[in-house]
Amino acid sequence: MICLRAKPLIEKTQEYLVKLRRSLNQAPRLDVLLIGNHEASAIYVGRKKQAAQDIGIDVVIHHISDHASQDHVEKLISMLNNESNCSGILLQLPLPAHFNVMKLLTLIDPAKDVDGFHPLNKGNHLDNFAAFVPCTALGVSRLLKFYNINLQSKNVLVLGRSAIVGKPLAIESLHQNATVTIAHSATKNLPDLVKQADIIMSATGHFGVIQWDQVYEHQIIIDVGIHRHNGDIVGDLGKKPAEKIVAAYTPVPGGVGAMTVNSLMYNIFKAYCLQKQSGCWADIAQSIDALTL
């Protein structure tokens, strides 16, 4: 049984990116739009800022009142689109209810869309063209490659169909020649689908849709969720029993969440290199992807 810990890959990636940063004339810069006083969002932004600063990325956090207007945020995004020193723009979600989220995401320059949420990047990802892949899906894909887990011809069950996690996970799996099933709230006979899967990727956003006693020894479990339950931080499946045997699994915490943040760093350097044309990003990406245990 393999525990798919993110730490070994993150350490190797950080070491590579620190060397890359030293070779650049200028630091990449991430601009984060943090709207309102959402506690979880502030925590997530703090983690992203620390991870960025650890490898030499400059971070500017734009604290915006939850009473700000749509027009105010649109003008800020337009300004950052035209700011040559800004490499990437991140609109921290969720937003207060009065904002038109899709309009704001669509306004971000696709070349600076390091979250991969712009419709152009989503469409390019779907067609397997060069694109910014949403960070969770990219993180899962990189983690599986790091542990030499091949999705070719595997039956992959994705639990969840969100535009920013579930669907990108399914698309990434399809690009790796998996046979993909997406399950959601209207799915019937979920236990039968679970039984047929080689790999289960749970991204429901809800605790306990399936649990550890419903999965099997031959399966690989990718748990994207994070919840507080009975005083513990757990994934969608809950706390893994020590005696439960599966082929491989991602721990919570220390798995997909950490890879999501690390893959944001990957996307920021990608954005910088493509904008500044400092070196060949394809070669850099190949070097990062070649990191193995």
Second form
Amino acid sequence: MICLRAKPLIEKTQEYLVKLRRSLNQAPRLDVLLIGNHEASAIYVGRKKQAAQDIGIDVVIHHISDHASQDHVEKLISMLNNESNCSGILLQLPLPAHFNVMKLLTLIDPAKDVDGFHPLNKGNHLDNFAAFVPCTALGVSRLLKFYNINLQSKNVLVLGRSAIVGKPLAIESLHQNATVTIAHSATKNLPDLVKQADIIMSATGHFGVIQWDQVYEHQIIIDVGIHRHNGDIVGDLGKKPAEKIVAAYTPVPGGVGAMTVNSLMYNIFKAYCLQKQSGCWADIAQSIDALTL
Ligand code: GUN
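For comparison with the form predicted on its own, provide the form predicted in complex with ligand GUN.
Below is the entire complex, every chain and molecule, led by the chain shown above.
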């Protein structure tokens, strides 16, 4: 049974990115738009900031009042689009209800869209053209590759169909020649689908939609969820019983969440290199892809 810990891959990626950063004469810069006082968002943004600063990326956090107008945020995004020192723009979600989220995401320059949420990047990702891939899906792909897990002809069951996680995970799996099923709140025969799966990727946003006693010994479990339950931090499937055997699983914490933050760093360097045409991103991406255990 393999525990798919993010730490060894993150350490190797960081080491590589620190060297890459030293070779650049200017720091990449991430601009984060944090609107309102969403507690979880503030924690996530704090982690992203720390990870970025650890490898020499400049970070500017734009704390914006939840009473700010759509127009105010649009003007800020337009200004950052035109600011050559800004490499990446991240609009932390969710936003207060009065904002038109799609309009804001669409306004971000696709070349600075390090979250991969702009429709152009989404469409290019769907068709397997060059794109910024959303960080969770990219993180899962990178982690599976690092542990030599090949999705070719495997039955992948994705639980959840969100635009940010479920759909990009399904698309990534499809690009790796998996046979992909997406289950969601209206899916009827979930136990049958679980039985047929080789790999289960749970991104339901809810605790316990499937639990550890429902999965099988030969399966690989990728748990995207993070919940506080009975004083523990656990994934969608809850706390893994020590005696439960599966082929491989991602720990929570220390699995997909950590890879999501690390893949944001990857996307920031990608944005910087493609904008500045300094160094060849294709070679850099290949070197990062080639990091092995
Ligand atoms: N909210 C939850 N996850 C994410 C993410 O990956 N990016 C952004 N921008 N907001 C989020």
